[in-house]
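One chain follows as structure tokens, the form predicted alone.
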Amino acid sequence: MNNFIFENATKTYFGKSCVKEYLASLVRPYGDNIMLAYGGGSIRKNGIYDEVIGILKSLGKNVIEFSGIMPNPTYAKVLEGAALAKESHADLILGVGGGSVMDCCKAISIAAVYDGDVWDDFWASAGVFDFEPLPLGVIVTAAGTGSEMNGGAVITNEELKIKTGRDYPKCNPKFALLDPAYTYSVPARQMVSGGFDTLSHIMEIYFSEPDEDNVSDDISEALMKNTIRNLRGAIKNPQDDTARSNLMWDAAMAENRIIKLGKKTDFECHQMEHQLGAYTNCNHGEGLSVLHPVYYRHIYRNGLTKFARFAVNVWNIPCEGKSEEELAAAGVEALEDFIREIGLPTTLRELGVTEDTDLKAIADSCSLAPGSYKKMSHEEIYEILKECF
């Protein structure tokens, strides 16, 4: 394995009624002003808002609400939240939602206390902290991104048509509350796309060097199998507590940095989807479902051993009578079959992308991830996007 340093500062509380049991004690040490951040208002319909606001009010906290955080959160929304946090002298941000809410809140935690240009200094390039971001706690209502246990935040600059992410350990939430029951009301489409986002994260870590025996790859295989099995279970029965619990922890495990240890990682597919999203605002998990099989057909011959292992250990494809290349190709086909099985799109047309969409501009705007088995170029990414269309 490669050398690594591991850090994760988020204290995580998992399980039924964890919000009711722990939230009061977690927010009590902070000041009186709590900025409650959430998305489009679904938490007001499913009872989560009432439970959270009741706990905060019982402590005598002054709650400042910041709502309307959208999927693919924008830099403009970050600045809006930062202005509110400054104006209200917020002592803690409490983000309640899925990955978009959590990502936006992390960026707000920087912008609320930083006087410079947050985009230029922390998203366009890696930033340096000589200050402490505003403290953040999160309550997860949708599983998928794993944002609850890292400092990562993906933000879209609409003016520049750039969607990019950074992972700053200082932006790790101070605490994260994960009650699987909070995910029950998530629409089926969102649940499935979130589950595939989890699978995508694991695959993009797994399909990278080193290829010799290592702990991270073994854990990744177990997580991929668990995600696949429980996504099927949750589709069959959305109220299956075992399936929803496993999916919630799969998401956290995929992005709490543990399986990245000693790995190069390859997030080229995410880079492509980020720019696809910046230009089209497509659903993140659905964008990934279209891109992954096509991307992997472009690179699997450069990582035959790992792709063949994926076929055997994750999809249980018999290896007898098959060459390593045949196994590797069969693993990619099994992935695409699974995508169809769970009802996710397999073409850009299904995402609403039209012939007027400038695929060349999207390809040229993509960052080139250094961890890919095959050195990518903007020309090949353009070919991938055309094949996906």
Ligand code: NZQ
The other form holds:
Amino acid sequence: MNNFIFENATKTYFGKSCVKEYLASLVRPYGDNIMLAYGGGSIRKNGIYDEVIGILKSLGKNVIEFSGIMPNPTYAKVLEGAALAKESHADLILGVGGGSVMDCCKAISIAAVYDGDVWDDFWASAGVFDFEPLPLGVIVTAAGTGSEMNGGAVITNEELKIKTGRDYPKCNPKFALLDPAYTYSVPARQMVSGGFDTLSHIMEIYFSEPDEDNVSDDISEALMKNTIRNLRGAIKNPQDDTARSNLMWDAAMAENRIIKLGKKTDFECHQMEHQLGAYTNCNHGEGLSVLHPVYYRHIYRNGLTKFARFAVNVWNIPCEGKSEEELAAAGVEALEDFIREIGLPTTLRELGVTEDTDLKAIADSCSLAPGSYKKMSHEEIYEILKECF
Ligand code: NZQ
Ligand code: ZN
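Having looked at the form predicted alone, could you now put up the form predicted in complex with the named molecule?
So here's everything in the complex, that chain up top.
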């Protein structure tokens, strides 16, 4: 295993009615000004807004609302939120939503206290910053990204056509409230897309070195099986609390850094999806569902043993009579069959990509992940995108 240091600074509350039970005590210690940030308004329809605002008002807090955070949040929206946070002297940002709201809030928490150019100095460069972001708490309404338990904030800079993120420990939310019942109202298409995003995160970690016996790979197999089983369960019955609960915790487990420990990790598919998103604004999980099988057909021969193990341990494909290579290919096929079964797209056309979309520019702007079993080139990514079309 690779060396690691582990800390997760987010205090996480999971379960039915956790907002009602804990939000007041979590918010009380902060100052009076609470910036309540959310997306396009789903929380106003499903009752979550009323529940949260009722608790904040009962504490006598001054609530500053920041709404309209869009899927694939933009840098312009981050700057708008940061200006409001500064101007209203926000003491705490409370983000209520899915990955887009949480990511935008993390970015705001930095931009609101930083005087320099936060894109150039943070998203566009690695390295340490030595100031405290504004404190952030999150209430999760959609399972998928796992943003609730990490410091990652994926932001789209529309001017530069770059969608990128960093996982920075100081951006971990101070607290995260995860009530699976809050996810019941997520539209079926988004629920499936979020579930596939979770599966993608686990695969991006699993398909990387080291391949010798390690804790992460064993946990990852269990998480993948759980995600697949419960995604099927939630599709069958969207109010299935067991399925929703498992999916919510699978999402957090996939991205709370635990299974990354000791692993190189890949995330090339995510690099490709992010640039696809920067050019087309496609849905994150749907972009991944198109890319994964094609990308894996390009790389599985460089990681045969792990791909064969995936086929047997995750998809229960019998090994008798099959070579390692046949097994590995069967695992990728099983993944593709599952994508079709749950109704996700498998071609870029289904995402709305047309002949006019500049696939070459998308390929050329992708970062090349050092942890892939096969070192990618921009030319090969272009080939992958053309095959996905
Ligand atoms: O805008 P609202 O009203 O919130 O509606 C959202 C949005 O339309 C809706 N929704 C969420 N909860 C709902 C609900 N609708 C009804 N009832 C509810 N309870 O779902 C739609 C999609 O929401 P969004 O937050 O965009 O989805 P998701 O959670 O998939 O987040 C995607 C974003 O996260 C980034 C993605 O790139 C993308 O920008 N990611 C963040 C990561 C991280 N920070 O660790 C890792 C991921 O790999 C990913 O890149
Ligand atoms: Zn993702």
